[in-house]
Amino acid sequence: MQPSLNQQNERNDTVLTPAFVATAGAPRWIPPVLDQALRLRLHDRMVKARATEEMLIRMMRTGHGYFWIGGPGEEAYGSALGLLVHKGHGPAYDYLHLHYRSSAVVLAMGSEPIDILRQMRGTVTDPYSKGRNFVNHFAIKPWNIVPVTPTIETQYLMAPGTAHMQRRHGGIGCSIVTGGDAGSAEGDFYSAMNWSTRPGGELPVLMLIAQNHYGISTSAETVQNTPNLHQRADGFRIRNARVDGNDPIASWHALVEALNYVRHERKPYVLQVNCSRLYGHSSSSGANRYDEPCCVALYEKRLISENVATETELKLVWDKWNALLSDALKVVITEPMPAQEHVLQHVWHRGAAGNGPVEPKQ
């Protein structure tokens, strides 16, 4: 069903410009131009995602939902990377393999808040996984975002897979896998990076880290020597760059310079991005505001000052999402929940009929 910095980042964040040669007669891809309006739209996405995400925090204090875990901070790089996706089913298309903070994604993309807001409570009109899951594992085929899992960092080996057939398909489409710090140091990431550069077999795989220093509650820097996880990539030659995630223009142009080098070199990229994490890990540790850069709260500050726009017009788009999210809430109170007899749906592939009910073996 089609879904209706602890520390603040290095000065020196910088993005590498990938040099490509274009191959005569291959396709091309042409970013949107970034530009007065384009900017307004980022941030309108920005604000649809921090705005469901504090009303999925509020669901769970109210009793209105159970265990959250989301990407506050994460909305300024998320937004951009969601309009820079090329959309839709099949190789030709990009391949998204997210993790559970990635809902900036998503929404930029198209998504609606209600259906988040469905797994939230666990409903049966949930769209991504028919109330079954955690909230934020989104399952949406006709995008090719690929089911996000609980455990962490298995998306980083399952992108290689895709990427590999999009490899021989041909095109300009890519996979896309989104990690965290803490993951980035499992062996699921070193097995991506090795799979996608074997010589004559490059992958087009666009890995990228979100870098906000913690590891559930562990601090990264007890954990790991180098606040520079991107440059793991230099051990397997694979192009590799960071950027501010706090700032959504820095990190669209660091997207583009990314995205352009994968869909034509066919070749892997790993950015790292620097972002806040600004209620914590999940709902297990309180889902309280820390007091980190907030990307949100900076963006409008840009804008304002940019004469981009006026703070009564963004004050706008905060009441827009808060009112529609208001709705949103009233009508998944009432919907049902997941009945006895739904409990063997959609678990067995049952070929050419779809997925179906099965009679468990006696």
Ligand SMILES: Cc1ncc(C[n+]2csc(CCOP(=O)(O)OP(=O)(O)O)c2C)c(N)n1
Contents of the next structure:
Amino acid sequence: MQPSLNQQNERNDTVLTPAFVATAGAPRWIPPVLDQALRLRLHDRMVKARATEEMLIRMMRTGHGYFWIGGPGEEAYGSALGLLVHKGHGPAYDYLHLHYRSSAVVLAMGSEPIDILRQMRGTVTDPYSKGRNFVNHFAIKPWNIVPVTPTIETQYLMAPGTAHMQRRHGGIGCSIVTGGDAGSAEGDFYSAMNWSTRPGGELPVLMLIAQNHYGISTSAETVQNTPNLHQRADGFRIRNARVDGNDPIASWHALVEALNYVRHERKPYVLQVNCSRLYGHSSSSGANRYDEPCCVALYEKRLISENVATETELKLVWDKWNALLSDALKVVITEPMPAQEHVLQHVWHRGAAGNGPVEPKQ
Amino acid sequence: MQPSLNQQNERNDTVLTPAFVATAGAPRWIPPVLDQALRLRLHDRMVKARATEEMLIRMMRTGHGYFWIGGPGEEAYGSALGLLVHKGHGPAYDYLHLHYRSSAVVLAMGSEPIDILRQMRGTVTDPYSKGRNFVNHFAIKPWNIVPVTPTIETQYLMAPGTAHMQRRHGGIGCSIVTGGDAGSAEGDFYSAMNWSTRPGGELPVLMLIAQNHYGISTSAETVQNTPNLHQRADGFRIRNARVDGNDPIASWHALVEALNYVRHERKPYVLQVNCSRLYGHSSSSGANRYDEPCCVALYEKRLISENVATETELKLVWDKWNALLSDALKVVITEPMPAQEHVLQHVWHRGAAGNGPVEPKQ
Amino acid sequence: MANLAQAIRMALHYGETHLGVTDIFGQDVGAPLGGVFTCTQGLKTAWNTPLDERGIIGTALGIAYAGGKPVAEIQFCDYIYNCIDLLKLCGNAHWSSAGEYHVPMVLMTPVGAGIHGSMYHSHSFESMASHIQGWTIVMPSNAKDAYGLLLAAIADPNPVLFLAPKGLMRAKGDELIAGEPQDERTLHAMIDAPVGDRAGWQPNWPDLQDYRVPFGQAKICHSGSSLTVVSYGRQLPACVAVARELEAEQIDAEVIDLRTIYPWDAATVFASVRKTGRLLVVNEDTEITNFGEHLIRRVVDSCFYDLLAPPRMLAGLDVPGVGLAWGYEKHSVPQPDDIAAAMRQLVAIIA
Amino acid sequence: MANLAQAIRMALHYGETHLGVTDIFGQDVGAPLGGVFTCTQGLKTAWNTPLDERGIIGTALGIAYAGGKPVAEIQFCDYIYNCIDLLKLCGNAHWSSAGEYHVPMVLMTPVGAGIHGSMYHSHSFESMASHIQGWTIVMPSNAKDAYGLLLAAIADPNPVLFLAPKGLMRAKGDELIAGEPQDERTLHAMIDAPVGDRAGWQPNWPDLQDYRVPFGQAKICHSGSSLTVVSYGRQLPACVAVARELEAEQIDAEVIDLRTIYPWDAATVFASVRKTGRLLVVNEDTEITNFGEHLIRRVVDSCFYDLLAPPRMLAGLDVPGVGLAWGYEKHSVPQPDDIAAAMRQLVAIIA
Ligand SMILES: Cc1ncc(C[n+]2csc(CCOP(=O)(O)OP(=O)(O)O)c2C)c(N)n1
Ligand SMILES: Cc1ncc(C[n+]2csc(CCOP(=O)(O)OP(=O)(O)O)c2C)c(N)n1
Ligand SMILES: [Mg+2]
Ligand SMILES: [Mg+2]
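Please supply the coordinates for the form predicted together with the named molecule, as a counterpart to the form predicted on its own shown previously.
Expanding to the full complex; the earlier chain stays at the top.
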């Protein structure tokens, strides 16, 4: 385990976590001001995510994993979202229904990159799935991150369920669901909008569409009639907007606006984030770098030109994460792989009262 | 069989069927003018449908059928639609993807009421399903009426398929799909809109939502956020409108406008028809008369007040259909019921080339 | 005695007052109807959903994730076939998250033929369901078991599928449920919603007691030594009735009510087959890749040398549906005469 | 020799040029990719759909209703589970409409494990599929059968489900397909899309010939008299390889490739079991309510007195998925060693 650097980040996070103020009246959520420190923090988290993904691709190439799918290109909005989450366990906090390009979100929330490497390799130590699921398929109960499903768009069906509990609970917790543009063609996206707008039962759900204009090899505009899928929410009278997801600052503000609305109005919101798919769909298509705008490079240019940081300072961030990652890899490749004894673990949950099911006596 | 009256109707229909004019340029569809004769024809068809449904309810009450579900309350728009269909076989003509409240459509197209009675009773002579399916579950291949499914909203998924063939074929044929308001909550409704608007592949589909504000016992407005479900099409940039489905004249004009657009623009259109559900959901809830506006009574008032017909003339229409129906019932109850030999018929289709499947040799 | 629908309703009431049920929902589950089979009348946590089965199961999973205890209903099992992926996700969440999450949800759905449901409203679902992992699957054949199995389902921290035979919903039990009043008219007056206006109606619940039927425990409903008949749900009472009739012919059938489809009670079944040497499985699901074939495979595997005759299955014919007209149902779904014939045949085989 | 993916592609080309196929469609089926397994590269009627499986099957049904001949693809069978209702509707349309309509559609989908597909991309689908009525279901184990079964599927006027084993997509046949060039590099140059830019690429199709594998005809791939092994798809070549190995141990297995799951070739299977007295069914679907259990039930029913040992099934473990890491797959999906062990055990049983 490589705890030091990352744990330090976690400590700093405490300062940055958006404030939840319980006023005399309704509880209020006060997002942190996007000052210089926070801009750097955002950069740090974006690099953390990108460096992790690039390490995953290297692992795939060098035989330390079978299959890669992940989020390079989605770090700007993803990191902003991760820093804005009301993080914790239970309906007072946000629930996250993520998809396979959400590494930036969980890394910005404070996850350890090494755990993602573990899932990539499929070790027993993989905390998300014990080597059972593809990489970037998270499940983190203390932070309300529900299991990422291998089926496209089904996460949208579950978000109204967690949001229903949050509506009943009160407070500012909301349910955040992410997915791709092509996936929005499944009826489930519309089910989520319908269930979130039952009269008198409106639900605090923030629905994100990561619009990268592709579903595997299929160009979005050849199969759906609009590059502005968020406008599908119009028919449900759901507030919606679009933002340049390659711009972390714009994404931050768009997310703050959306989350403020969802948290306090207790109603749904659809936000389309336009972003790049920097290494293609997955390792199936080679995971080669695409010639699309890179949010990290763009942001670094901006930080330098606005004198928030120097090139050297930014490079140090890369060095820090790359070092942590290569140390992590060294650890991960020594860890045990699943064996026969692991196959039947966790099929059933044993209740606290010992009232789990009878194991098949067969 | 009681052919005379109805066959006479069929002959008259030829005159009324909308004209399909092949001009030098694109083919044009010219709907008939809604003159006095046609207004009476519309009334005739509405009565035909209502009288048939009331006979079905009587059959259910007197043990001549197990279960009733049908369309009383949907005669106004249904009859208008039935008279406007471009009726025939193959992609040059309209395809109909109907649901269980569409008796007025098929009766206005010229179906024999006796056949519906046959399906109600479940006789072998039932031409739609040989006594296999619930009443009002049609399948009429010469008129492109595809099998009505017992599952809500799945018909919306098939309409893009028939419309795809019509788009390829050219001409004015379109696919017409009907369904209820509550059913529009299934993702399939949205799938249909999405598939009908693929850029460069737009499809000639007319989607109707029969808005009666109920799904079984559930009041629509308690589970969906709008009484104007047609506006869900806004998010797809699909042209849409709403009409008073209890008014056959208004429905006629709305359908002419919608069909004109779909036939000639070769693009989808969503039309909400607000109507009554006059005998509740089905025989499960008793099939008792509800206190809701009755489109037939309203229309008769209007025909009288506008001096299109006298009360006596209108009553004759009822007498005609009621007589035909009671004669039909007498025939139907003498017809054979399915027996063991019928169970395995029509599981497989034998191809023209004799290339049907090997029957399981088991 | 309570009928099966009333037993379900009472179990749900007990669940929401004693076992932490937070939400009972589905199409027409809330007021005014309280379910197309009346199973959810008068329950305080019952609510109506949009007509969207995928939304129902997805929402149940979300509620379970967020600490609630949902009991969701699919109005007829016949409408569940667009949700098999979601059932798989509910059933694999614990395993896929390496034990991080678990899914304490109950899914109820009516199954089977016998109510003139016509070609699409007469499905059995146990065969397909038993092929989906991570679910416990139960199916009562009487009111008391319905109550006991549903309480066990609610208390379980894993997903449980509760299959209620459509054809038995109105069937009265022959054993009182703990707390149920002696007189069924009293019960009716207390908990059945009135026929007309229900706006002001409130149920008056009896003082119900905890009673659970443990998962994986079959019940011998008629003992005998001539042959073993394994059944469940709607076909079970038919099997028992036939067994009683055939006593007169010196055929002593041992009729076993499986009650739990998964995990099924192999010990009881094997012990019986070892005693009788003959096995008949009766259900009304269609016959190709039928759960009864799993039972037969396992019995052949474990009791081959005890078998005096080939084990048989009597199940639904492999046709696209149960047709509406009675002739179809009679000739594609096992009838008491078919059960009697199969039992006679099996006993007649000379070992 | 062509591999299985190339064989499918050639069959589809033959279908669109000779058998009236009007539309080949699904996710990523059209240009530029031509299918995630390359099965649809260069086909003139291939097009890409929205990411919506329900729309794909519904559209196929509509096209079939309107006189077209659709070949639709679900990218992996793992994504078909929200469409079981639609499969039922396709399969019951002819019956429910009393013969008025029929549904000449083909649905292709890759199945099974063996490609490190992880917990949700390794499903087998034949068990569930065989429980749905009105479909013919085929599953080739080699390129030539894939070609012949797919042409038979296209020519059939009923819905046919074509299950292609994921793990065999790149496996080369050992028999030429009629019209296929002798040299596989020639074939590659003719019909495989280039790796880089494909904008200007056009396939150069060989002069393919009609060749059909009739439905319901199994194939004996290795004859023997010690025991009967029934398998299909990806496990079939493994069974044959093991049978060859075990010849050295005087175990003479008769290995049958079912090829058609429904209607399966009972005559061939029964004849073999009557000869050998021992049956092993091998597949990789999970073991509860598995299609292999149907085979066993039918064999027990028809050949009980010919059996010298209990018929066995070797199938996938009943777990929520095939885990990503190799240890999971190794211990939950039958491996050659497991097949060999099962064959040895079965032969060792003293009758
Ligand atoms: C139900 C289902 N259908 C298909 C797939 C296969 N699949 C995985 S990702 C993908 C494309 C998704 O595109 P999009 O939603 O735009 O997300 P992106 O990958 O572009 O981020 C497809 C077709 C799947 N996993 N689940
Ligand atoms: C998939 C599916 N879900 C549920 C049902 C049961 N069901 C039949 S009709 C109906 C209500 C339909 O309401 P709506 O769509 O508004 O049509 P209406 O009956 O009001 O005309 C329901 C829930 C079904 N047949 N199919
Ligand atoms: Mg995309
Ligand atoms: Mg309605």
